[in-house]
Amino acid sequence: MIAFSITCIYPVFWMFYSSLKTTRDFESNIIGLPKAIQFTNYTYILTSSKIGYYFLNTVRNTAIALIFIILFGFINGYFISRFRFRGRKLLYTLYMLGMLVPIHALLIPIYILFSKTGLTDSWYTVALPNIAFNLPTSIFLIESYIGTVPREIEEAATIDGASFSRTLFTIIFPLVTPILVTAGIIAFFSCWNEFSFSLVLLKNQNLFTLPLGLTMFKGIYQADYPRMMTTMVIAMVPALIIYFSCSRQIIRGMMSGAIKG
């Protein structure tokens, strides 16, 4: 267990102290500690690179995707869990099959589809496949959790005169918040670190995301690894903040789904 923990923690530690090296220092000793700590890589990345564009693009794509993943996941999960209609099992099976399809198997079809329909190189381009590929997981989690919410709550709301939409969004939605947060955090990490769709569907550098922006530090014959490490450290900060601030919520949502599902 200790050896496994070290293999997980050391790459992060190595990435951090490598960001404090010069290129010559890094190339002379790749795994060694920096001879002299310097922050010129951070100064360069924050003042002279396009990381600000990449960061805002990543935030925008992630935010758009999360809104639709949680909204569509909640609505679809609710209807599949609560109603028995013709084709329900087929629809649910199709959603679940979406979790089994690897992203790389669909890169070429998606590229052709987006190119033919003119959806490439737009501010919303990357958000669309992110929504499609993360929606099945959200539906799976939310559908099983909603099945544990007593139907009597909805019946009581109906007797009190609440409309269907009001019952859905003001009564059921707050009750399933733990699993919505869990589904949202899982989708956040997937969207925040997404690389393949950005690489295939984006050509305009002003629309690049943080993972794709890392390629700008790699040339044909050499790569600027210290600056790449610096960019990765900066990109990792928001993800770490969200993880540590919501880790209890993730565990609570997982445990609720495991026990009640």
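Keep in mind that this is a model prediction, so the values were computed, not measured. Under this definition, the rigid core comprises the largest set of C-alpha atoms superposing within 1.5 Å between the forms. Residue numbers count along the first chain shown, from 1. Compared with the form predicted in complex with the partner chain:
Relative to the superposed core, Tyr44 undergoes a Cα shift of 2 Å or more between these two forms. Put the two forms on the same core and the Cα of Ala63 is off by less than 2 Å between these two forms.
Superposition on the rigid core between these two forms places the CA atom of Asn206 less than 2 Å from its counterpart.
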Given for the second form:
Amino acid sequence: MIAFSITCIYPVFWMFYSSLKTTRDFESNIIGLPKAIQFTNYTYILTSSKIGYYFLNTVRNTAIALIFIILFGFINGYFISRFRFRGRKLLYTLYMLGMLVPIHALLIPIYILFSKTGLTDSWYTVALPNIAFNLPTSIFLIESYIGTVPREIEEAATIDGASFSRTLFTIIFPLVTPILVTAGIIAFFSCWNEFSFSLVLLKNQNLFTLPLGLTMFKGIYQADYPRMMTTMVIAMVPALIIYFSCSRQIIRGMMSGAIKG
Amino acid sequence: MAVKYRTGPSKIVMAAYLLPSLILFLFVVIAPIFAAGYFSTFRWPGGKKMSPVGIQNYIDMLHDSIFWHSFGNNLYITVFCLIGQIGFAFLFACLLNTKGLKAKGFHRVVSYFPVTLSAVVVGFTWTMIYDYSYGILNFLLKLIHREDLVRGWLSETSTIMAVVSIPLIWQYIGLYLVIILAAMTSISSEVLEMAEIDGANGFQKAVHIILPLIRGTLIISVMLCISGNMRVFDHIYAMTRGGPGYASSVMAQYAYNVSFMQMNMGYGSTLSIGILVISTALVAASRALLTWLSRKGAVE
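Could you please show the structure of the form predicted in complex with the partner chain, as a counterpart to the form predicted alone just displayed?
Shown next: the complete complex, the earlier chain at its head.
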């Protein structure tokens, strides 16, 4: 068990301290600690590549997707859980179908559809599949959570004269934040790490995301491991920070998501 | 007031809330399936020229040895991962459940960490580990004086599938560990204590008591594992792009190559439909089989 735990984090440490080595230092001793810590790899990568763009693009794609996943997930979860309207079952089945569809089977058809409608290579391009493919899980989570919120709260608000939308967003929304956070965390990692749709839908290098950018670096720094590792460290750091600062919540959230999904 | 809430707000308000997400979902998830069905009936080299060929693409797919080889690789990875991920996860979960082990929280947090990494990062990390001159693996082999085993791990056709499966197993053990652990902690400690009094050892406890009690969770894990491995793409793309040759190609990688390297969108669409049908059928079949097995087990 201890050995396994070590294999889980050692590669990350290896990359981290190797990124502080010179190429020469690395080649003479691949697993040794750096002889002298130097940040030239970082300054080089940050100034001579487009990693800043990739970083901002990933942040933007993830942020847009998260806002809509939570908003849409909340609205759909609420309506499906609370009301018996016509087509409710159909709507629910449709979204649950989305969890079963193997997304890579849709890689090519989505590319064709997006390029025919001129949706490729825009700032919002990758956010669209990110939203659509994470929506089912969050609807599922939110829907079952809203079932536990007592109906009397809405009724009381209506009697006090609050409109439907007002009740929805100022009364119910804050009440369900725990599950929204869980759904948001699950969606965060999936959007931050998204690769295949960026790969087929983006041609403009200024729009590339971090995982896609990494595949570019692999070609350029084939033989220069410390530099390659530097780019990977830069790409990993935000996810690393988020994971280790709220790992308890993440593990709990992923569990409920995984078991239900 | 209560009546009003059962029926909900007016139809227009409702539509205004539900339609935006529905339209997006239909456009991104459902429409492409139909589009693929339509485009799969054409010979279409990407440009303007499309010539209808009927079901010829489907006939080609049935005779396409690379496609079936890729499907075989998907199966290979799935079997490997079922044994590796769920087996190790079960073992580690048992270990984490014993009293002797220290720093349990630490192990759980650390072993889940790879799950949150990007598949591309995982793929490249292992590419570096496997590297001929600068990889950790060959370094360790030299350290224990097994120079005869040193090789370019990602370029040997005969072992490539095992080599690319290991990072996949490694990345997701934590996920199943956490799921199985959750199921184990819900087993009441009385049951286990009783077994101990009756003289059961650790192994007997694991096989005869824990295993049957968490059967439901194991079935879910197996389903997750199968459906997850039918869509492997990112790891393979990052590590080998299906190479050498088509040795480590999986279905999604092959469909990608056909569509974007050979610019054959019609046939690519056909392959997409093929992947869709095969994975759905496989997931459905395994679900039926496992439910049947568990019912049979429950009767016994």
